[in-house]
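Listed next as structure tokens is one chain, alone, in the form predicted alone.
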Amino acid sequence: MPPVADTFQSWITSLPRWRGFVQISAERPYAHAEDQYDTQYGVSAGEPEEGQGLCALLASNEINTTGPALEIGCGTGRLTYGLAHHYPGPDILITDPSSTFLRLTQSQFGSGDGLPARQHFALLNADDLTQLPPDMFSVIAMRSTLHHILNVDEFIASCARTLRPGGALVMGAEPNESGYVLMAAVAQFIPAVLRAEKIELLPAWEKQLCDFTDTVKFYCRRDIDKTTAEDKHLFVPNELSELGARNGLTLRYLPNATFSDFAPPHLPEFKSFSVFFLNYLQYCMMFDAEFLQLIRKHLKQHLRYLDDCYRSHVGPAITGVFLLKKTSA
């Protein structure tokens, strides 16, 4: 039987290619665009931590990393640029569906990088894993990508299909559902806490607090038609370990870190609440800059309530790390 690594090269070239692309799926472009991604989140791409820590991770749960890496939904390879530096196994395959993605990801590095493992680019919809061989992948990573899957179980048993024994499904900065409700529910005190301080909203801003507390409510429902949104589904941490359950996969929950909390020199991203949900209303939400400013003043005492109740430990649940290990053969 021939190396994995022979294997997957085998099947990487056998298939076709698409503007310089491997092809596995039709291209579907992003629902904004891609190009001001980053922009608007405030972020830069090809963080090196995000990708360093991530394989940090794999090592402290002994994950079998000698086989190839797919990383689903690269976009503007925020976690690409430190996994490529620092997966030990022979190749990464580097997937999205938006062939601009691809590229914004493929122009951070260079011809001369020295990197240990072989990169490779591929147009791939999640939606599409039957299509990927059996028992190939060591490692699966994802980064703010399930949210965006309409069938969340189909594509687990995809992954662990697809999976190398002792290999693992990980998936970082997903939201939890009770995380979200709750800073939905806060926000609904929003007018009445202004009100108080004889402040009037804005039809503006009365339209940006509905928006939010809508979203989070069409994340959370599970009775309507989602097939053409952008973002989808919020998640429940035991939902999530019984469906990996079923398809051989033991789930680790981390909650509120990210891949870059386990990388030099390990200080954690999450700080509170507060900090989270008027980060989240500014860089997600786009709310106006003086109504968020009142928000920050009129709430401080509001919001310090639930932070002081979470001093001593991680919590309120609002992201996190999914770490779903197949067992070994």
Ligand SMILES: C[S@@+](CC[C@H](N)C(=O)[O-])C[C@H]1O[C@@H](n2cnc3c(N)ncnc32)[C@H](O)[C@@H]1O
Second form
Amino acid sequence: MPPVADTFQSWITSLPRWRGFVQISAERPYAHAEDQYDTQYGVSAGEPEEGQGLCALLASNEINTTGPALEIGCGTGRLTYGLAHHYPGPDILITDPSSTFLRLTQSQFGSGDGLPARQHFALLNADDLTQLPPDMFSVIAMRSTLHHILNVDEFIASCARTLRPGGALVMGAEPNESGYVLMAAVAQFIPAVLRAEKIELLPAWEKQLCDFTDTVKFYCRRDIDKTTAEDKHLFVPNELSELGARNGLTLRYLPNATFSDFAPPHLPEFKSFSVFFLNYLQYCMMFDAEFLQLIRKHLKQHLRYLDDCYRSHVGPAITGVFLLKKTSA
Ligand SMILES: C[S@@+](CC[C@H](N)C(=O)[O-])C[C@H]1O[C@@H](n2cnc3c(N)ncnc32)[C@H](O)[C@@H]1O
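Taking the form predicted alone as the starting point, write out the structure of the form predicted in complex with this ligand.
What follows is the whole complex; the chain from before opens it.
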């Protein structure tokens, strides 16, 4: 049998190319302006901690990293940069359905010389994973991407097929269903709390609130066609555990952890329910500054109650890392 790096190399060179990228799937632009993505989320390009932390997590879980890594949904490269600097295997296939995102990520690397792994860039939609060869990748890495994929059951089965024994599918920044429903439940009381303080909600604030609670309900529901929506799902850890087990993958769930938590200096990013909740309203739901200030002031005691419940341990689980390891053959 040829070494895995040779098998990967001959597979990747056999694929067609489109606009300078390897093409596995048809191009699909992101639903929002790709070049505004980092500004919206307050991210600066080339943050190394996410990918560095992911590689530390792989090492501490004894994941076999001797083969190529696949990143799905690279976006602007928030995970990619550190992954490319720290992944010990021979190759990294960096993918997204959007060529604009691929170009933005590629621009972080210059020639890529001096990095441990060779980098390859491809258009790939996670709904097309059946096209990947079996037993090809040691690692499949994603950050904030699983909830965009239409058919999660098929996706996990395809990942299990293309993973090598001892390898892992690792997914960070994925939303936990009960944590999101709790955030939406708290948000439903904002109008009553503000009105009790004689504060009238502006129509724009009512709309922001309604958009938020409707969005969570949409993510939560499973009886709606989500084909055309960009963000789609929330996750229940024990369901992903059972799904993994059916496909030969063993789950380790790290509630509220981020990949960067595992990079030095090992300071957990998750502070509390209230910090996550207020940041989510600001960066993901675009609540305006004045409204946020009122929520911060007048819901203080309600949010403190939730934070106090979790003074002794991390919770409630709102986000987290899912590490699904393929049992060695
Ligand atoms: C929220 S962004 C996350 C980007 C980046 N990983 C990060 O952490 O900043 C979601 C990414 O998933 C990609 N994406 C959406 N649907 C996808 C699909 N079906 N298959 C693969 N990637 C997808 C988007 O193009 C986008 O880059």
